[in-house]
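Below sits a lone chain in structure tokens, taken as the form predicted on its own.
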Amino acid sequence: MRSLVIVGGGSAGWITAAYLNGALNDRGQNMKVKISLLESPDIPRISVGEATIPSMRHLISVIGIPEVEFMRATDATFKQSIKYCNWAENDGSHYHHPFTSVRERPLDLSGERWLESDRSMRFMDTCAVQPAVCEANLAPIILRKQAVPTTLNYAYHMNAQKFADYLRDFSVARGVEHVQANLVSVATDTEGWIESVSTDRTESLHADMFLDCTGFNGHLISKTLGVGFEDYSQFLLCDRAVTMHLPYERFYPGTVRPYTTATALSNGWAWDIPMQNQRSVGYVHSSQFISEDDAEAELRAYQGKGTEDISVRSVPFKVGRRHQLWKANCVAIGLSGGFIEPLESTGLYLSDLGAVLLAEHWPANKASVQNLADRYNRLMANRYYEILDFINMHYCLTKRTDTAFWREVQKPERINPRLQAKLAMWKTKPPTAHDFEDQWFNGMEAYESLFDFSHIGGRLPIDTGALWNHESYECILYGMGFAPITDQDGASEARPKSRRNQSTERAMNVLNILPDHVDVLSKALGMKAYHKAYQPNGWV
């Protein structure tokens, strides 16, 4: 297939255009596929500060963007972890889900040893240095050549709109055609394949392949091709976010945290994403349990005084995915393909993954499309179900009972059956790598009748652990106070004190080597200096 039209810009559209141009066209040096992107000049973009996961580093590398240039252009900062506050109990407690752990080799017994201890130290503090690095507000890199006891993985916080604009300019300079016009209609042939799209300002755009990056509307995949939507709201109750930006000129808290903060509030949770010039905060909540006005008031209270003139934006969303992300010659990427709330920063990741898999499965001709589409749909569905399990787990393990929302998310009918089966297994043993080799546990029978798997080979999806392996599951389980069956045995002997494993203890010296996060942002990226205002009320 020699030509592609992407309908829709924003992060999803321009990530896909830039990545495919990098992967298929050697960054514009060898144009095998003509790429055109149709973007409306009239439709506003959903723009919030965006937290990413480490796969973003692969994306910008393939596209050909130097890291420093990318970070300067998008007001980016380093992200090493997500700090969860008040999730297990509404008591000021927290735990980190870092990108790097330091496990024992050749046999890792971190979970088992912690469970047998007095648990006086947080689980991740026994097998990772990154929580301590984060709490010390240190960067994950050093600016000079020096040996370090461990390498820390990282991602970024950034301005998503500036990222899209940067990718647009970068891609157009390397051969991607940018068409600024509004979509008017979509023409299909007798087989149901898209032939062309017409606009209000240009001639019709014809191509062999089309990408739907039109957001929740799904103009191509849904309205034209009629692909249905699989709803996850039974297990994820939140359906709205109220957001605002807090400029450092007025609200600089005195540091730039090298991690995302996710703080549980009365009826959902607040993200707190620091960039070089501002923080993006947003309250993801359930409209069944809290009004829009009350959600806004609670978000403002999370920050504290002085936000009365800061405008907020309400973003409704639906959680789930299209039954097929690739049908005929159309692939849905971004919100048009599906969405799961951004508790683990998977928003841009799903666009990133969609682009990566499409490059790997790019069809040579029409005859190969169906086989490749079936495989693509299977792989993407696996990942959506994996994310559903993992996000669902954060909610159902809470012990909070202070509001109806937190009592509701713990009910058995709010827990995905596959997750229930996983949790039942992990009551008897800590998670291990082999749990993701053959994803079948007792109790998964109910899973088969819950979702429609006919479009992914008629088989149950597989959680391969590719996004979150057993180490990440241990992090959330034990951070939330998940108790194994052995806790009920009532052993009377005193438990040994929890401690760091030897590898982690040795790696702790990195705290004496790594520089301050703000210092790195200032020296390497030119971040401005700001006067400290006050620390947000909601910080733990």
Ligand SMILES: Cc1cc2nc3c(=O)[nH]c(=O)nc-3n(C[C@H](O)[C@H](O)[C@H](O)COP(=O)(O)OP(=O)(O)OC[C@H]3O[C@@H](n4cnc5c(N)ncnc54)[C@H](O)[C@@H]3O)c2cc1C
Given for the second form:
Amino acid sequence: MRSLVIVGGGSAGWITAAYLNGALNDRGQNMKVKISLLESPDIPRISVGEATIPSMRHLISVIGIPEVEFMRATDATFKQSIKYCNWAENDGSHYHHPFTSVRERPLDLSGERWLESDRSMRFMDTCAVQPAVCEANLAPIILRKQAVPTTLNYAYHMNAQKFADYLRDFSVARGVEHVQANLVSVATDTEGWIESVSTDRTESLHADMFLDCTGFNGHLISKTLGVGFEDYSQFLLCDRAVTMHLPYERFYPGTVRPYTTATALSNGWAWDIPMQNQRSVGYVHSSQFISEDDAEAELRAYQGKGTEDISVRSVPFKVGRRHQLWKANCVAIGLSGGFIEPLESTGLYLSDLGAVLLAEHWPANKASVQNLADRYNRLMANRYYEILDFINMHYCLTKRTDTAFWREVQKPERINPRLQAKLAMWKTKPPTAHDFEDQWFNGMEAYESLFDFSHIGGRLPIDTGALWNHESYECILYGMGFAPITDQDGASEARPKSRRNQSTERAMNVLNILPDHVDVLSKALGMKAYHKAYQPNGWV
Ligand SMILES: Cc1cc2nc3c(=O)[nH]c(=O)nc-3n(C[C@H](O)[C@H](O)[C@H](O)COP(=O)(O)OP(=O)(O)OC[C@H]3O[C@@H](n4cnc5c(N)ncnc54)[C@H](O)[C@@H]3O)c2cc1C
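So the form predicted on its own is up there; where is the form predicted together with the named molecule?
Below: every chain and molecule of the assembly, starting with the one above.
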């Protein structure tokens, strides 16, 4: 297959164009596949998607983007963790889910030791330094050459609009064709393969392969090819966000947190994503439980005084995925393929993974497409179900009862059966790596009939722990106060004091070595200096 038309120029479209040009065309040096991208000049991008996970570093390095250039162009800051506030109880408590933990080798008993302790320290503080690094507002890297006792993984916060623009300019400079026009119709052949797309301003675009990156519209995968949608709203109740940007000229809180903050509110949660010149805040909520006006008022209250003239944008979304992301010669990447709400920042990651797997499964000819598509669909589906479990867990483990929303998310019918089976297992033993080798847990019978697995080989999906392994599960479980069956009496003062494991204790030295996050942003990236205004009301 020698030509590709990508329909849609949001982050998903440009991530895929840039990645495929990097991986298949040697960054434009050896054009094996002609890549064209059709972008509507009239339909705006969704322009959320500002927090990432570490896979973004792999993405930009394959594309060939120098990190400093990327960070300057997108107002990026470092992200080392997600800080969850008020999720377990509405009491000002928090825990971090950092990108790096420091476990004991050869046998890691961090979970057991902490469960047996008085829990005077948070679990992740006993087996990771990154929560302390984050709370001290330190960068994950140093600017001069010096050995750091432990390597801290990181990702970025960035301006979504600038990110897509930057990838566009980078790709076009390396041979990707940019067509600015609206999609009008899609022509298919008798076998249901896409032949061409017609536009309102250009000749029809013909290609061997087509990508649907048209966002929630799903013009190709849904409207043309009729692929159905698997809905996850039974397990994830949020379906809308209200969001605003707070410029540092007026709202600089005095620091740039090197992490995303996710604060549980009355009917959902607020993201707080710091960039070099502004913070993005957004309240992800369930429209069944709170009106848009009330959500907006709650978001403004989270920030505090002075936001009356800052406009708020409402972003509705649906959670779920297409039964097939790849059908015939069309692959849906980005929101057209599915979305599992922004907690844990997996939206851009799924576009990134879609691009990586497509490059790996790029068909040599038409005859090989079905085999590759079946495999691609299964690998992508595995990851969607993995994300569904993990995000679902953040909600269902809450002990909050202050609103109908938080009472609702704990009900058994709101917990998907595979997650229920995992949680039942982890009541009897802490999570370990072997939990991800085989996917049959007792109690999973209901899972078999819950979803239509016929499009992924008629077999249950596998959670390989590729995105979140047992260490991440432990982090959320114990952060949320999940107790094993042997521990119904809870922590008590009579137990041994909780303490850091030895490796973490040694690694704490990084606190004396790592520089301040803002210092790094200003010295390396030219971030401007701002006067401190006030700290947001909602910060814990
Ligand atoms: C509330 C919310 C918060 C999110 N937060 C995060 C986050 O923190 N981190 C993260 O990783 N992800 C996040 N995501 C997901 C992330 O925003 C998306 O994965 C990402 O922006 C990719 O979007 P997209 O390119 O698929 O869609 P869009 O940005 O909607 O792009 C669609 C493109 O298709 C084009 N198009 C549509 N119709 C036509 C037509 N008829 N003709 C031609 N072109 C057309 C549009 O012009 C546009 O260019 C969030 C999503 C939501 C809803």
